[in-house]
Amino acid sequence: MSTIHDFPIFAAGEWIKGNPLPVINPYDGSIVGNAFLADDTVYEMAVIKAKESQTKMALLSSHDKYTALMHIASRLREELETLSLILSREAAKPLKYARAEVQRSIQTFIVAAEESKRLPREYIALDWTPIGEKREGLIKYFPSGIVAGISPFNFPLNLAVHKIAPAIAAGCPIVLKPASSTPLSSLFLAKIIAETALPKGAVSILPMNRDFADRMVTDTRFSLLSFTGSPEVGWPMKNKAGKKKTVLELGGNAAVIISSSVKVEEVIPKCIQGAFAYQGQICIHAQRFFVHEKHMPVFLDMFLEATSRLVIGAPDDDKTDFTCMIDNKNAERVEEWIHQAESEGAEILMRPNRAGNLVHPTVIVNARKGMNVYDEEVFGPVITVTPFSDFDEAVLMVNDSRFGLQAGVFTDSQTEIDKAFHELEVGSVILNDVPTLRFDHMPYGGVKDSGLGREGVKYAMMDMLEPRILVK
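Just the structure of that chain by itself now, the form predicted alone.
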């Protein structure tokens, strides 16, 4: 990739160059590729063409959608290495994680292809009352309309795919705004989508500034807004969205409980990955660790030793485990939060040593409520470790948060498993693994400030479909 390539806007099947948007590698400042910002004319063209394609999309057979989705999956597999490098360089994502993201995107399209063949429908008897005698109903689900998708920088391909693939499977046109810092992987995907027989207007991928993102939120031509990002941005969007459905995936400060019953040495590798994969810039980053008091000394010793072995380097190096954050602004914020915690009594066991936008893995003990590193979503390579004496106490500490996305629970006790599943206020409980685990066909989303609605192909599709009943 020594040559810098242009990645034009993909607007309703047309390739357009607008105002230049150089995409910078956060690690070394080099230009990864040139994208372009959509203007008012391009935006209007994409939305109008999406509206025009609505009937054609709704009339596509399951076979048509399956064929298109499987073609995309197959071509992604062929382009895995090229796309992994693009993704690694634009997002400063270690290459091993970039490859995993492309592989997940392939799986997401395959799942969508399968789900396109089993759109829900049901028969209902209506003779429950005398007036309903000799009546019956057929319920069928129809595409709800145009989807407005807004995806973030941290999984620039797969989180875009989690909006695009269900929309195609449901028969809904979609206009997607990728993050301005990481648009290249989704624009590369657009080249593959353009190879299919989907109607023009079915998919548009428009890098845009925030003003146009706000316009998507309020534009009444969209039937659904699907947003992945921060609570500070997402909840105000819901208030502005008007009558359209809104799905929000807004992150959290995911917790891990390590019970007295587990063997600590067996959980350390998963905990390291959950804590520091992609520098903690993951909505389900394992941030708050609650460790049974009898395990605390051993857990900390083993965790710190394993952390010290992480290979820090360039994102596109196969050996790299850990690299820089997305930008200096976020690195400075994380460093400030660490200093705040220390000034208020927390102990830093592994110091950050920030160099530009590289913040080294950081482990904090004696953190408590009132500290940003404990209360808020750090979205960086920082964890807190807190002891507990009994499982009930751990559950209460996990729930004592405004967030509730996912939680990981390491335990061999069926009683604790049942308690965790029934009492933890989260969208998903991950047993004997970290909350950073996600399968692309499972319902994914949170409660409280962590969001509204669910992603995961089948569950995203349900928000893109409307039931209609034929009474006869």
Given for the second form:
4 protein chains.
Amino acid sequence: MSTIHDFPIFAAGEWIKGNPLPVINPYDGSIVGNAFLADDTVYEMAVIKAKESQTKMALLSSHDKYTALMHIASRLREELETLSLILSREAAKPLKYARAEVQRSIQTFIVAAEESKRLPREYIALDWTPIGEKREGLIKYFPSGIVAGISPFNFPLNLAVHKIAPAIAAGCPIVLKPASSTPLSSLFLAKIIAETALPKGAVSILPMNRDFADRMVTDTRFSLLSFTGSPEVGWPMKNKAGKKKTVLELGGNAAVIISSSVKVEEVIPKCIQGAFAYQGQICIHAQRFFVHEKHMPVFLDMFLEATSRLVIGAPDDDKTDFTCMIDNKNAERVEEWIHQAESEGAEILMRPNRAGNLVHPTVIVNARKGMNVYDEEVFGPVITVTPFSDFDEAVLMVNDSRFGLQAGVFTDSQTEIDKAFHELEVGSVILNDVPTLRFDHMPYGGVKDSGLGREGVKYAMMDMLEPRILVK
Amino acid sequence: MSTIHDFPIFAAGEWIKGNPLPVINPYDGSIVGNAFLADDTVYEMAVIKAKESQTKMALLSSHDKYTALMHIASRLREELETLSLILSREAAKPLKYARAEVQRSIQTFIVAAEESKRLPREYIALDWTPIGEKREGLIKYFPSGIVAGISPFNFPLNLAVHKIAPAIAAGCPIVLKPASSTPLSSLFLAKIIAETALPKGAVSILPMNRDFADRMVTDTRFSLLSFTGSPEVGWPMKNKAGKKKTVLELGGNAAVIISSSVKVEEVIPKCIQGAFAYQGQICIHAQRFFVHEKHMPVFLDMFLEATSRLVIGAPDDDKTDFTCMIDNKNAERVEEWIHQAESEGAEILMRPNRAGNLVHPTVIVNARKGMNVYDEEVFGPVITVTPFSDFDEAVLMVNDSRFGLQAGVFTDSQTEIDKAFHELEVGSVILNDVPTLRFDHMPYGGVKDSGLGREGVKYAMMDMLEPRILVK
Amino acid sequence: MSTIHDFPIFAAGEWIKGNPLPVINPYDGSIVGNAFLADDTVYEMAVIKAKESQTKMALLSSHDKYTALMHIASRLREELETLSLILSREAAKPLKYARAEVQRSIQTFIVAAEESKRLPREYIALDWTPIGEKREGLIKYFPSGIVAGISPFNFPLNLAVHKIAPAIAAGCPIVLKPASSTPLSSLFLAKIIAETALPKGAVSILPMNRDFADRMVTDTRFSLLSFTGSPEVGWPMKNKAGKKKTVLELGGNAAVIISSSVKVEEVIPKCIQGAFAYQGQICIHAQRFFVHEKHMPVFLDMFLEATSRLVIGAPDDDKTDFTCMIDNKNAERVEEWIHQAESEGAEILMRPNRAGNLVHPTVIVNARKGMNVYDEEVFGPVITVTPFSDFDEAVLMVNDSRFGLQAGVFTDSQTEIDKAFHELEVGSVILNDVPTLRFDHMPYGGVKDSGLGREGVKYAMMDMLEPRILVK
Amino acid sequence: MSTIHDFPIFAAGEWIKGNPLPVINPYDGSIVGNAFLADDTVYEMAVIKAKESQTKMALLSSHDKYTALMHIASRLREELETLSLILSREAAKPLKYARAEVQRSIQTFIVAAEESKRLPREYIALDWTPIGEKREGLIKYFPSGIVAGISPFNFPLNLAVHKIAPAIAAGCPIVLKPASSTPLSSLFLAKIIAETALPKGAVSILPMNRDFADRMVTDTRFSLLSFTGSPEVGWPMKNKAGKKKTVLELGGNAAVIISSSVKVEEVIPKCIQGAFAYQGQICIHAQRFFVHEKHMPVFLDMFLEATSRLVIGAPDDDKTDFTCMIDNKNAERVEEWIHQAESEGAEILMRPNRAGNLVHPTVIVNARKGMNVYDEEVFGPVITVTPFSDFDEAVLMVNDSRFGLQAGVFTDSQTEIDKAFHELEVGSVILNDVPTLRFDHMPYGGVKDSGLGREGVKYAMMDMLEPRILVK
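What does the same protein look like in the form predicted together with a further copy of the same chain, given that the last one was the form predicted alone?
After this comes the whole thing, all chains and molecules, with the earlier chain placed first.
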């Protein structure tokens, strides 16, 4: 990619250039591509065309939707390498993780294609009382209107796809605002979407400045706001959304429990990945490790050793395991939080030497409530490790947080599994793996401050659909 | 009932008397019973105990919940006559409709009992991609917290039951505020609930003044606000609700279409009931009639004749078909609206002679957009009748409204049925009956300004439950 | 019950007396009641009336079926003590187990009542290819015809109920042949069924001699043969059944695995019950115990000690744990099998002293393949105990059998649970309990020689229903 | 295709040649390709390898199965033209219908791929009674063993695919015997199957002589016999099948009702296709037309006129609508049946002039019970047309048959639709189309003499799966 490519705005089937938005590789400051910012006019056009395409979208057969979605999946497979490189560079995501993300987006489109043929339909008896004699009810789910999607920088492709693919499958037009720092991969996707026979207006991908996010929230023409991002931005949106529904996919300080019943050496590779994949900039980053006290010394030894072997380098290098954070601002914030923890008594086992936006993998022990690295979403390559003596105690410590997205539990005990599943206040309990695991067709989302509602294709579709019953 | 009975507040298993709230029979001004207003202290106690009972409720077996719910159903059957009289008198509801409401509440509890054993559970393959090899997911739905319920005057028992029964079945404590004008039937129910082994704190029924409604909306201890009432009160609540979910069951100006394919004489009895049952004070009151032009003269003749035969009398008289409205204020409003329609060119076929809160059945032709009786929810014994020449035209007129709750369609044509079901913007299309029909286990709720979400036991339960996945 | 009561044949709503069939208490030889044998004429009448009632049954609303089934459940509750005594005496079943059986029958009817409202219905998109544009499919399940039921002596009430209740719920008439030795409890049930508004012809309960079983198998008027009994009788029926479907609920030599991960003292009470409840005359009698070698000595000690405390006495005595077998013939067979095992090298830890049809609890070690007590269904109070060193080995030994009904596994290891569930060739794996556990709404039935198809109310109903699709 | 290709036997991944079986084009007697007959040795090898691959198949992830099935679908799309020509020639099927069949097979594999990820799984509460406190049940469906498939000549590809694709999706090895007259298209498919990573032994396609069909029926190594063919061959198999399950997809004399409510000119094209597509050699061939008397003259005029415009020619000619039957024997039988009808009073409106195996489209009026063309499955280009005056009468005439596969009903009346759906004794009622319509994912199969069980991918899979419950 010696020449720098333009990635125009994709507004209701039109390719538009506006104010330039050069997209910078956070690792080396090079320009990855030129995007553009949509303005008022473009935004209005996209929303109006979305509204106009609403009936057409609602009337698409499942065959139409399946064909379009499978075409996109198939073309993404062809463009895997190109797109992975763009993604890797715009987001400073190690190439292997970028590839994995594109693979997951392919899967998300396939799942959506299949679910487009399987919209829920119920047919129920209504003769449960004499007044319903001979009556039956047919319940179908109709597209509820147009969707406003706002997606974050960290999975710039797949978290956009988790709004776009279900919207197409549900028959809803969507206007998506990607993160301004990483719009290129979703704009690349737009080119593929444009190849399909979907109505113009079905999908718009509009890089916009922050103000437009608020505007989407209050715009009464949308019937759903689907936001993925930080709790601080997300929650206030809910109470400005007017009559529309709101889905919030926010973050957390996800925990891992390593029970006495497991062999600690077997869990290390997964723990390393949960802790430091994409420099911890993942909603379900494994941030708080709770390790049975008998395992504590071995765990720390092995974990630190494995951490020291991570290859740090350029994101678009095949060998790279770990690279810089998205920007200096975040790197500085993470450094501050580490200092805060240290100053309040925590011990930093691997001392980070921040160099610009490169924050090295950091392991903290003796962290506790009151420290940001323990209480808040660190969204960086920092973990805390806390010993426990009893499984119940570990569960209590995990729950003692305002967040509740996912939790990982390593154990072979059915008793502990039951306890974890029934008592952990989270959206998902991952058995024998880190909380950083997500399958694209599973219900995904948090409780408490971590969010509202679920994504995961068919679960995301449910919020885009409105039931209607025919009482026959 | 020669002596006037006290109906104390039911707060977390305690019977409490506060400021007296005498409940007046709207028909004759007699006192039906003495209720009491909960104050701050009582409210706080109820919410705190609800919170305390949350874990106990969540741990109830389906057997526990089934037993409690079936006990309530069975006892309501025993108390049918007593409770119907109370309900009839407090709400000025003709006794036969009061009995039907109690019967429906029995059914609502039976349905909840059965659904308590059938909480949704999914078990899914996660090995759709190599990374999920050998993995499966178990999705269970856990009670999401405590429910704030606000119920209206018009179905003072069954619309409270539609919040209480699902809450018990879902394992959620509930604090319910009944309408201040008609709290007695739900407080009578409280006595039966108190007989069960449900934890104290599971259910509180607190008559309170209006301010407390706002307080419930913003109280962060609730995880769900379930409101049934008017759009004007309901919608603003949504944006004050903070992080909790909101379900709004509001009203509308429900329509009936009478197609050319039916025999008009066969539809009259149902139309009369849809129009004037409980003096039209029903969310799904059949307000706007669209009649194929060829049927128009016969329809009006037969409808007016049948209307003239309605027996007007005291609510607690077995023979009464029709009685007064809930209060003078509403009767005056309805009268004003009729006058407005007349002054703007509508014709009043049956001229109402309001006497206090008694508004006679009123039939209006030549009503149109711009008149309150056509555009707004009249919530009184007034209907409009509009001819149409083509089924498509009728569908457009029904949809040309800011409301969308239910619609009735009389037709035998499969083509018209398909059109009605796919194009009418409502929550429910009732075939060959008025929109006033509702079965207690069907999904019930509106679109557009008519509401958000669905009730209907298992549908109501879904909003009280939070999914959690165990990734095995 | 000083006078001996008559229990006439229940043939399509008529009460008929035929050749007397005195029913004898196997414990003391007293007459429990007088039943009668149906002859050709009665059989023909029952089948003809069943056929005649087929349309009426098919047209019953779910409300009709629910009401009838709940009436039966409610009346059984009222008659619990009377019916338990009859059952206890006719079957020589300890009273506490007889009561449990009646309780389960009540539950079976309740489940059927609820399922009658929830017949499966699917509504699917058919526009997956262009040729299906705009098409949808409604799949309903219609009663398939009349059911021939044959039920065994050992659960004379509930195993009859597992055919009758689903048949009513599915809308199918049923003709049931109870075991000739224990027809009274099902005929008692018939009196309650006769109180309902079900059409005459819906249910017939006909004690008949063996030849009639064959006749039912080949009678082309039935659309389903549902047989519960021994493999030797059941399997040949399948190939004589003509065009009708066949469900076979047969027996086995169910196994229990006690893994190294459990506390052996905690499993003893359940093991005793699995081994000796109703003298082992249960299809899912825990016959083969596989005990981890480290637990073996303690297990045997505690098990033998607990066995020695079983109270042996008259079936209708409240204190009795254990009593005689159903008849001498079976007692002799069991004795012979024990002798065979002993002569071939097994060790009999508790030596049985048969007295007529009383066979004492018998524990055998060193049993192995080739011995009837290990290979065949012993259907008596005999168990074998075999040590194992490795969980895999235990699974192999369980599977090394021509039967596969249920298996119990005591373990807390998720790894062992997964292995057991995925590898044990049975219909049901019961975790931390004996295989003798059954819930009336779970799918129940065996693989290999243990049967074909599943019962368990809704599962039994599926075989009584025939899908039909409306392609719209 | 100037050279004649060999199509070896596909036995457990091996390509084997045995006794030659030249496959003849029924139209011109040319050789389409050389197949071979499997003998004892080959059959045994295939069954043994199928058995050996059983565990491997059962352990395939859904990803493995999806990948294999989608590969097959994708390769069939590439080979569409080649395969359509082979199919057209071996079966004398007009090329456009041959193409449609290949398209449907592609769709069948896609559906199977998707269903392989969605095997049914249930997770249920077991605490409906106190004895089940804290217990839950997980129900999974495991492959039941190896499948014996026997498929007919008329859809030589897609009716084989309807056994092979579900077997792969369910994880069951399958041994398929195609019709000896038309084995080439399924052997062509075998080449594509061989490209996948499925275990050898997963699929065998063995042309064999008739005796082997009986052998498959009685072979105890199979757990399911899935037969598609004639009732005369199918039904006796059921009672020889031993312990295995049997699915029978047989034929019928499918009916069409044309009600007074439709415009007769609009139904003609579909009726022509239902009557004469593939010369009526289709299980759901529209054989008996029941036409409202008011439509009768116009219907006959238009139908005969449209029939006369059918292009008769060589099967592999793009323009051909109609060609010869599969062989002389069947052509002679059809001719005889026509003569029988005529001799017994029916009127032959289009007189067929049989020339060898070419039987011209034949329309018969005044046919009635007792004539083979009305009572039996004609499986040739012959239809009967019977007037009716009342819809009820038409339903009775349709039902007055020993068959019940599908029925087509042209009407716009909801009343008639309800009657048709609830009263027609068939597997499928097709609204506003001929009974000849089938979608590959819908449940398909007949009642009465038309068969036992259902195919349609997920429905076919259910018979290949065995439920097992884990009681936790």
